[in-house]
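Just one chain follows, in the form predicted alone, and it is written as structure tokens.
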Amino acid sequence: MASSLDRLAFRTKILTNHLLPTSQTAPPLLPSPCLNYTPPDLSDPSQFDTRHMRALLDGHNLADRDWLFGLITQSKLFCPRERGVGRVFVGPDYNQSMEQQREMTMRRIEYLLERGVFEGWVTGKGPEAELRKLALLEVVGMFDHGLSIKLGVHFFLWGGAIQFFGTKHHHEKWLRDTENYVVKGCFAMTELGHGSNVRGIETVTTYDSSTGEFVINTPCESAQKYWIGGAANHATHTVVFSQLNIDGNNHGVHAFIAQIRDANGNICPNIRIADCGHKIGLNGVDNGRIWFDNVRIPRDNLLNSVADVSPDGQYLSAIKNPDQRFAAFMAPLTSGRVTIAVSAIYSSKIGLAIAIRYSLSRRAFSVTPNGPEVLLLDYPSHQRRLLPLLAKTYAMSFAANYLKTLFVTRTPESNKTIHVVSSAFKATLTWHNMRTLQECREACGGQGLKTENRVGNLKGEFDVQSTFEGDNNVLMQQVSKALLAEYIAAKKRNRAFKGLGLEHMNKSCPVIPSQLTSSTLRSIEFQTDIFCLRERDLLSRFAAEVSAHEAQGQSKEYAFILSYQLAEDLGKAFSDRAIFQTFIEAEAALSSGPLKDILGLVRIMYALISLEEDSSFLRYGYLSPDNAAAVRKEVAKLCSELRPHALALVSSFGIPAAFLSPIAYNWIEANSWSSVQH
């Protein structure tokens, strides 16, 4: 009875201290003069050489990526559009209809292949054409994303797979009008019934020995060709990946060429082509459906680099394995796993630098009566929003370029290295895009609802990354069964690990401080020991749990299905440190001054917040809770010291203004009436 009387005084005394004024009185707020736009680089001056930064970050082809920027932002394709005085943006028009997106990427790629865009896009050779390739690819894919899709499913995947698949009889019908956009390519892998399981796939391709002639098929609905970029509208032939069936024995997964439509654009007979329709992102590519009905096609057309067939029906290849000839067929298509996760830290790099902007020019609210209202920025709840994914990024932008370097110089050896660290980088990469487009559309409030401020946009063209080119959770299920491959391997023969990234295993365990100290937390030493420590510990853990469930008479397949968890946690522990991995190197190859300062400052806030954000951490005991605690307090502390260097380090991304949006420039004067008039 009290303690309710006592509960009842004392709301009493809350609400007589709003209702009834008190001896002392605020003084009356007055109005505000009208908010002015300053621009942050007026009080925001770069500490380092964001020219040198940006070097760092894009690594190769600059002046290839600014040659193409300003391709692109001098023609009435890419929809400039003034917004405020002088300053000019480009970016698809999303009002246009679907049809209209389509018909527009078509334009513009026809204006990019008549200046020399693509020259050698596919008949180039060696590392640098290469690189130019994928520089360029890059400057296309941050103005819209469609449109680079649209090029990677011409070049890479069917251009790439003659490359690969075919042999030089392939190579001199169809490489140079492929890269002259005479032959219009697209890829038909997919089906509505598998995606990521392409040794599933149902569409059958028989021999006919009296023609010498393959005959496709797709028996069942479910065999229909499914998501074909390009197959809708545009393209005039198709890679179709189908099971080769001779003599009533399957022989797995082939690939062949199969022309759908003639030069005038009319589908060829006994080929049905349908739309896949209007989805949230990308409409801009046309995706189709195609069915095969007895289509007949050379025998030439099978791409034969892995494996013929002979004249009279006979079955040739030098893989006798299947397991082998069906890794070999897919070894080459690590090219979009590649293209998709550079293409994810292009968009975080153009949502970031918007967001950051906009944070270093608008305000909200005052701390004192009358006082000046705070930038965003200047929030310490806004910094711990912002820049622990700007150091994300950045991290991930060396991983990209170590991807990329990994793949020009590839080797038959390297396969394996390349199909790992590509699962892994995609699925992290792509991940991150989404929460960091996510992040940043909110954190730009009402205007990041807007289609001119890109931001909102961006995360429904992006959207597919998390499923295309393999399912972002498959992917990370293959890098843990890859390392449960090597674990397994190393500890039967006695040997020491080699590759992947694992040689730390060698060594003896690291140690953890049971007290974890600010000038600890930041040393390269406690940093590399901690992630090494998770993987190791996590690849330990994973092969005993799946050991165990075998030893319970499971299958190897489904003891690794039940140890999922752990799979999932293993492939994130990898990734993790293989991404930290490229930042050190990055880092040790700078010479001493205030551009390693930085970078040393932004390594450690990415160090620090992916134990933070990752609760393996706690959860399998490599930091205590009090250590757990240390970590937290000092990424707020790294927030503050990041906050005065944040315009500068997303200046050093060298994305043209043109490429970003009006809130981060000079909002205001993009929201006047005079805009509207203009």
Second form
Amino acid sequence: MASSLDRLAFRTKILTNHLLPTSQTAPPLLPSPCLNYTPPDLSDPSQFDTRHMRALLDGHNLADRDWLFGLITQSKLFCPRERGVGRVFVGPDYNQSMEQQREMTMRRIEYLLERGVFEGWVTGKGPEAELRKLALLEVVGMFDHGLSIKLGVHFFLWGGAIQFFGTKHHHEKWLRDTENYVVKGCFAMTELGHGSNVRGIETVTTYDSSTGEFVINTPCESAQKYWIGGAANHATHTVVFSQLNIDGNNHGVHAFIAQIRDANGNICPNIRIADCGHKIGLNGVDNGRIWFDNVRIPRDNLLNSVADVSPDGQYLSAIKNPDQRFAAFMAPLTSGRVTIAVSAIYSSKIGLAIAIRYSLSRRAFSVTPNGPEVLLLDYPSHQRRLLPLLAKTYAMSFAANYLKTLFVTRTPESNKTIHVVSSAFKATLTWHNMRTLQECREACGGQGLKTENRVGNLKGEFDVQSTFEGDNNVLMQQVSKALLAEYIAAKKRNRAFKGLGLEHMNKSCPVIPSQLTSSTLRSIEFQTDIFCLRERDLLSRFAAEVSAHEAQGQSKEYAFILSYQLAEDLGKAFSDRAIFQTFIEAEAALSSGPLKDILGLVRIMYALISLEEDSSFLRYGYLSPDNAAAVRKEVAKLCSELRPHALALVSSFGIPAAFLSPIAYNWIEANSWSSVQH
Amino acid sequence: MEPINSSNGGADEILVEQHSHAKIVLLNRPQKLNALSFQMISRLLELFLACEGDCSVKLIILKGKGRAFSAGGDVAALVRDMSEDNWKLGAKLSHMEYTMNYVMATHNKPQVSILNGIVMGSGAGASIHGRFRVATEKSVFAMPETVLGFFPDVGGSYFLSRLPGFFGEYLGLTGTRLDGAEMLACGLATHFVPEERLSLLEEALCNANSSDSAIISAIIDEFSQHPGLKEKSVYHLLDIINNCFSRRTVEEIILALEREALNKSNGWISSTIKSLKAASPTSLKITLRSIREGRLLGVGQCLISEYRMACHAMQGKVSKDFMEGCRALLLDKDKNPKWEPSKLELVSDEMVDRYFSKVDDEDWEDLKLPFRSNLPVHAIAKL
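Okay, that is the form predicted alone; can I get the form predicted together with its partner chain now?
Okay, now the whole complex, with that chain kicking things off.
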């Protein structure tokens, strides 16, 4: 009623103005006041110690990380640019051509090398040295994924291959030179025709006992080495994966060292190299293709920790089983999966820190006429878009730390666990990252499209993560396969489950209350129960379906392939439960206080959003439709409870301002005319 | 000029002159080289806070009487208090001083500091955070705390870490002195005005009637010169400094310097190594960490962190080097401090970590900075 009267008055006024066009009371045009940028840091004080939280999230080598952050921000090589008053941002110049970007990557490596960043990366031993290396690689990856990939290929793949597949004389000959970049290594495994299925590669190496040399050959176009990082421009040496054929007998895949360029960068005889061309991201990495035209290498260049060939051409191996021999070759790829999983989470942190900081300073629409416009993050819908992803990123941050610990303290006995956990986490964390980046990009609106604001660009830079070092879908199938093997072994021998976190299968099946209250939903017990219930139920369903297919006469392999739907659900169930477990362990290690309280809230959000998002809870009846509705309601409530902590939660990521972007800070000033003129 | 509060002892140590648009604040303790006492800091804080809401003040000019702008804090007085085993007095002083530093860094009116003489320690803290810093041919800048067993505080971890390359690490660890030209070159000063033109500059500023940074800057520009660096200036050595002072640890910095010394003999390298060896090993390590962390933090967070460190240094539970440094240099003046631990390799990471953690004391609290609103763009950038 009142509003229709208002409208009436408004119309009357307009009509009056039309009728009396010479109105002298019309106010002169005034410039409307510019929107003010108010730093969210002033209005959203932190309720907990963000430094402590950062220490918890980063987990290790904080001072080393800060040192490297400083090395990057203080050098012109990292393209510092001032946007607005007093704010400097670093980041690669994506306006450069592919060739220029590659040269910049190499120059940055030389700078970091000269400052001692890589000391001990190859020659260092023990968990401490490995953690330091991982921490520094993570920081590099936050500056530019391409730079960390280029380093990863040289140190982890090339260097790792020599460490793991090589023996003493290889170590003595190559490791020190690798650490100092006297040689630049690459890793030639993938071929045009074979990626994830390494055992199918077609490159062939034979042995010539008359000269004591191996002869490496690319027999056909599909055997050309493909995507070899470092090969197109810089690498001098490569590890070549190839079938080893001795006197007509194929002994399977082996690794050899071959030189591909001389010290001046000229390509060696009998080697052909071509570029992989421009990519959707990582253009600072020189991916290339290699053909070997009967390239001769000394017998010593066989990396012989697993198998050797005597001077007279006898094949010798301590591991008789070809399956196990192949598994031994796959070991260095585990380190790749660890670093990929971890870097995916740091990428999500960058995206979320930018999108959430922006949403705490950008307003849109008023709720009341002439009222102030509302902060983006004060819209419940915007909270629902970003805060659950924030909670997941926290959970996966703890998962990544657990994976790192597992990796640096590895033993021969823990190999299987590392393989399964690293596969599951690599796939889950990289998928999460891509999804998070897309949501953050959209949450930043048009600003998200600008390369300088990073979020959109990171999508291209990190997309490859779901493919390299094992396709995510293939990895998840391997997880389910490994779980099935555990299941069958336990049932067959009637022994208890041990390892992979499957011990809960030995207990009686958890029962979910028929009516879930808010306090039940928030309890660790309920959350643990429902994650475990899903995993154990899906595992037995999966086993049943595979054996049903087998009973119908399908081969074991094909039965597994046919059961792909359950395999997918099971892989997810394992991963979610394992991630949840790392979260509650991190939480349990804290003494009570504000930090533990906030972490508890984040953990609840992680658990409940997982329940809400994954349809398997409803599909298999772990949640009734009523309970699923209760979960959904609780998530909305949690969003508003997390909202006041959003800024502190992203500040706790410990990412320096220079590594975020203009929209994370004073974006009005950064876009002002005066900053154009600078 | 008149004392702002003549009933209080030492009140005439800060003199204030109100012009129609500008407030001129004079540090008036020339016999002590304008070392900032508790009362002076308290008064400066009060003054700066009052100026924020006072529309008649468009600009604040801060200068010192005599041959110093300010040579630092009143450390001698502080140490006398602390030798009575009462570190909390020192903590109280730091609390107030860092709050003042923060208020200056985030002030809504431009502050022009005339650095015509010595600017050290607390003197730097009272000027470098302000919008404009005018150096002259008489300027001498240093953050010499490591030789006293302390570390560059008053926001040093913020402003030193923002200097080009690793010049900040160099200044903070060695306590090297800079002249006015060097201050301008590295950005500690925003302008260089010859001493003889200062009174004209002051007059022009008082007539400015503006708080606009661009206008104030243009006025100072009119009186400014671009002095060349001296041939022997350390700033010519920025490449070597970057190469050595970018190293991960203090030990590696010294190693890098020693490696440089093998390549070319150079008086600068040996004097640099000498000053590092004279400083407290604990101080060197916490200083390096503080600058490295500070580089990634806003000015408020830097001050909060420095407050933790200062309290630990004054409490003396991890190391008593601050008391020892003051004893050897200020009280007994034997210039022979006995640092404990005596060597860099004896200062563990855990010891360094403790300086950055909360102080274990019942009624100790982290530095609480005042809420700031209505900030100008350049202050927002410092958060």
